[in-house]
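Quick heads-up: it's one chain on its own, the form predicted on its own, in C-alpha cells.
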Amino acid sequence: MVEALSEAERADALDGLPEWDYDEGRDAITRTVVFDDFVQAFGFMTQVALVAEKANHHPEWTNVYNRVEILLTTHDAGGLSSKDIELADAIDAMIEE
C-alpha cells in the first residue's frame, strides 16, 4: 500500500512542480491546462489516460472545451503520494512536449 507524503517530502515534491497547485483541503495537488481547441484537450486526456492506467492511478479531472483541470490525490492513502507526484511528472513531460 502507497503511504501519503510527509511534510517534508510534499514539501520537497512541490518545489519540483511549479506548474501544480497545493489543495490543502484536500492534500492534493491541481493543475488548469490550456489548449487551442477541444481536440487538443481531448487528445491530451487520452494520453495522460494511457499513461494512468497503465500506473492504475488515475487523475480527478474535468474538460470544458480547451481547458482541463486536473486534481491528483490518493484516496487509498488518503492524500498526495508519490503515485500522485508521478503522474504529475508524467503530465508535465507530455505538456512540454
Ligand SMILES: C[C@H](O)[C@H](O)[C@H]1CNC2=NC(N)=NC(=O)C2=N1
Given for the second form:
Amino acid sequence: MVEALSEAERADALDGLPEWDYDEGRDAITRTVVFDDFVQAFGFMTQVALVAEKANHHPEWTNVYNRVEILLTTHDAGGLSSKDIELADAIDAMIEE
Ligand SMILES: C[C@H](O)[C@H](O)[C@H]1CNC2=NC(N)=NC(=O)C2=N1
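We have the form predicted on its own; now please give the form predicted together with the named molecule.
The complete assembly is shown below, putting the previous chain first.
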C-alpha cells in the first residue's frame, strides 16, 4: 500500500517538477497544458491515459478544447505519493516530446 509523502519528501520531489503547482487543500499537484487545438489535446490525453492505465494510477483532469488541466493525488494514500511524482515525470516527458 503506497504511503503519502512526508513534507520533506514532497519538497524534494517538487524541486524536480518546476512545471507543477502544489495544491495544499488536496495534497496534490496540478499542471495546465495548452495545445494548438482539440485534436492535439485529446491525443495527449490518450497517451497519458495509456500510461496511467499501465501504472494503475489515474489523473483527475478536465479538457476544454485545447486546454487540459491535470491534478494528481493518490486516493488510496489520502494525498500526494510517489505514484503521482512518477506519473508527473512521465507526463512532462510527453509534453517535451
Ligand atoms: C482499484 C484500483 O486499483 C485503485 O482504485 C487505483 C486506481 N487508480 C488510482 N489513481 C489514483 N490517482 N489514486 C489511486 O489511489 C488509485 N487507485
